[in-house]
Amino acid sequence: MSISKWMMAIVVGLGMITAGHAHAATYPSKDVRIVCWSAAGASLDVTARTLATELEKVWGETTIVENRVGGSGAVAMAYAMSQPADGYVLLTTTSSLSFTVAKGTIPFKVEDFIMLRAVEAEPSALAVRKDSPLKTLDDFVKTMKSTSGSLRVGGYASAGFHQFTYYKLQQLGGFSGHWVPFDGGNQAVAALLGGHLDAAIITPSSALAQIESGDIRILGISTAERSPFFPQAPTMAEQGYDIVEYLWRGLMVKKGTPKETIDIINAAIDKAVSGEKWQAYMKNRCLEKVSYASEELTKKTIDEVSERKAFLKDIGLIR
């Protein structure tokens, strides 16, 4: 290579590096979109819209939430993958991603994305009506064992987060039982109150009014420690059933997004979730704080996929 060509190569290389840094330094310089795979009004959508409002305050650019529903998130993921990896299309994500990947029903894997942050989470809980003779988790387990799983138990979705919690309880308690799936957590709550279920596995916030009124009683909650929102509810772990599970929600981006841009987005998220408006939102919806950063969340999700696969094989959904 001649000296002139060699010098030209250096100039081009430096130009590319400078352009990359310039992109990060000016990010964001236009509207940012958060693509949500849940329908408007769903918990994930509400979280995305609340976060978008706070992010706008941080970086001064309009942040729009777009709902692209379908295929257990596949529609939203496919759209995000079709866009440039420049950080202007963020994608909502939850721990349900691990179930979807484990099922093999989408053409994507966790490594196709870069996890940004988990911003909030909800636990699972085993709940009964106030007139139920079951007072503790042990009461429930003993009844299921002595009656060959005769109690009717259900919750949101089939082969999802709540059934997984129930599956773990079955493993630890040494009993078998059927699962009645519903299209929404509120439907499971209604079925419990109407006497169509003997017990329900729910996110406590989906039955907040009924729990506060005493119409529904929590036998066990899957938090690591007693929830400040439901201090009267004993954890599953403190009753001898080592189940600590959270349905977390957060954001991710397409793999290939520059690290400098990712750092800016993460810093903005950190600032947004430290504000008073976000803290009030968390409190009002009884959401748990989580601090899974990018690398930790990626590893956690990959580990969850392996665990979910074992669960799905055990219930006969995959081979």
Second form
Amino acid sequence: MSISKWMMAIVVGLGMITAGHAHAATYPSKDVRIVCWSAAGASLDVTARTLATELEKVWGETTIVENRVGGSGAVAMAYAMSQPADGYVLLTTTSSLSFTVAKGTIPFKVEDFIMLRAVEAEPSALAVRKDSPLKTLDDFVKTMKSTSGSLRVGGYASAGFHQFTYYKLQQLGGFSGHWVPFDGGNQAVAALLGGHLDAAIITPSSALAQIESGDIRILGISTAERSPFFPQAPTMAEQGYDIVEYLWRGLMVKKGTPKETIDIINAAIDKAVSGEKWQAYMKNRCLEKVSYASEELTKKTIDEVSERKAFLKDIGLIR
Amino acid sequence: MDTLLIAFQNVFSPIGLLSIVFGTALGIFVGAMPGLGPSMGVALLIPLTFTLPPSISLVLLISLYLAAEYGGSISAVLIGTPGTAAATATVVDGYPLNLLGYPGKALMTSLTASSIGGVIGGVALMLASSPIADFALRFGPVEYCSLGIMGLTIIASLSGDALVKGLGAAALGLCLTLVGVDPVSGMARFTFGMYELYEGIPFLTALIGLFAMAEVFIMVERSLGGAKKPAISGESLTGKEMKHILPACLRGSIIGTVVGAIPGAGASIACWIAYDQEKRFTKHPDRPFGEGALRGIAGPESANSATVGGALIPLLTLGMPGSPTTAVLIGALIIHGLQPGPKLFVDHVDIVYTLFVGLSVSYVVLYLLGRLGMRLWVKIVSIPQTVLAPIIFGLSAVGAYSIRSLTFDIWLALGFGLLGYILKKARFPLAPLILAMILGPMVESNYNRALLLAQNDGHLIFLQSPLSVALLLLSVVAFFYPIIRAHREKKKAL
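Structure of the form predicted in complex with its partner chain, given the form predicted on its own:
What follows is the whole complex; the chain from before opens it.
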């Protein structure tokens, strides 16, 4: 047998062995869809669309964002579950997933999915008006303690991320207070500016104009270190309240997606977010960097569920 | 002065003018299609603006927004279905006027009112934004709740002679808003285990059912019964009629500007307040309200267009959205590296001026395109109902599906279609039901919020704010006055 025939045999043999994995090795070979559970124009949607544009450049396949809104994400999740686990349907996800799962309002568990990457994150911050007598987080906690919770505090949503931050502050500070839920972060900012609230717990970028003009002061921010976007704002941790919390946004896929495919997607995301365009996007929207490996993020989300459950039990929402 | 010159150059460049014409045409279309609306239109257009300069993309998006508020009235008049949530009040008089054979008059009223409303809202944005923004900030949970209660009293005047039926329809509407997440606890209620209902009954889907689908059923019945349609007159507005609607346009525009600037209210509330004002203050309408009164079209249409300028006020002065559409606009600004808010006047005054000039040109383009399209749209009315009914049915199903890409929503719309048909047959007015669906969540969540803020004061908090007291007093007067007047007139008749 000539050498070329030997070579041929080897190539054919290898081909047969790898045939089963061919779809993974060539991923993506057709359009990729990112199913987003927020409406077009929402923060999560804009992140998904910006990421889609960058991913398209990385792997050269059309990458589109589809909005399937409703049921706290259940509509999008149910759709993804009905599709094959081949990596062609990616799902947006955020740290709010663990709240929804903890509340038990959706028919899915975190374990039904594999987290890929968290691509950006935003902190929570305790903010007061310019004329407030409160200067530090300690001032706030002391006032709450001495007046048995007389300050009016509120922010976006009930039983969500910002209320959870407030709950942690109450536990560490040893006081209890009411939470006034608003339909949107900017409505809480408006209520703070209009004097209807004494303090608001908000995503700082939702009051960017007021923070820069000094009309709103941040008493504490939930980042690990001082945020590059709000260098004047002291962290909660540096004031002795160990609260490091982020609302992260990222992507996940249905469980059962081949590991090779997941590796390819993760590598593509890593490449996309290191690009100039993505970096500029993060800077424009005051988004913080977060880096979790895929397994770490899945485990973190599962752990978060039990933490959230304890919180929801404490505020009397679940038994 | 230099920046103003740059602004004019931006707007009157070929790409600037093209953007306005394209944005306006697209806006009229998304406004007229039930299910699509200004916020979805703006959101879907954003990716297209990535390659445009920021000032031009802003002009493009805002011309779409403005045109969509007018576009909603086209389907309201022609097929009795509001194209947008803010055009619901236009159906009440616009559709009957069309059925009388005057679609041209109804559409011309709406176009004129929309243009005037847009101009006044825009002028307020340019000249009076800071006092209006200060006033808007005075609205907290207490004031929103009282405003919502005042809004609910409009039911009394909307119901006309059928007060009991009107209250019944409103009660049904309020019950429907109970479905979905509880605003205080954040837990689901009355969703019957269906996660599709978690965020509540989608308002636009309900509108498509109650108006479009119900109308299809009635059309089918009518054509089966062989009823004749009145002859269509292409007649537009006479000079006298134009004079008659002018005060309504002015009142509507002021209401729209202020309500639009209040972040928690918006166009769908402004249109009803404006309608109510016209009904109360017009002593001698050309036709009775509810049967094609021109002012019943002019008031709400000028109001919903004026909310565009109004909603831009908090965006420019506070960096905050005044409406769902401006929330999407803020996203667009940030993508272009601009920070909405007062700093825009400092860092990018050319963009602010381009926005002002572009907005002014948009009204002119809207008026011209609206006139141009009118001849075409009036033809829709002459399509035989046997052809029109299946088209509307198809469009409604697609519209209901397109909001959330859910088949469930088509069934939901169909259910609301049956409900609407039954209510119409039993002569229940639909307007109170719609109003209750708009205001129910606003009153409920703000009532709870106010009580959480009050702590030990309880309900006294509603009497501690002068603005709230004023709104509540107005509510009492607004609710009882029509009843007392009707009672007196009855006595007189005896």
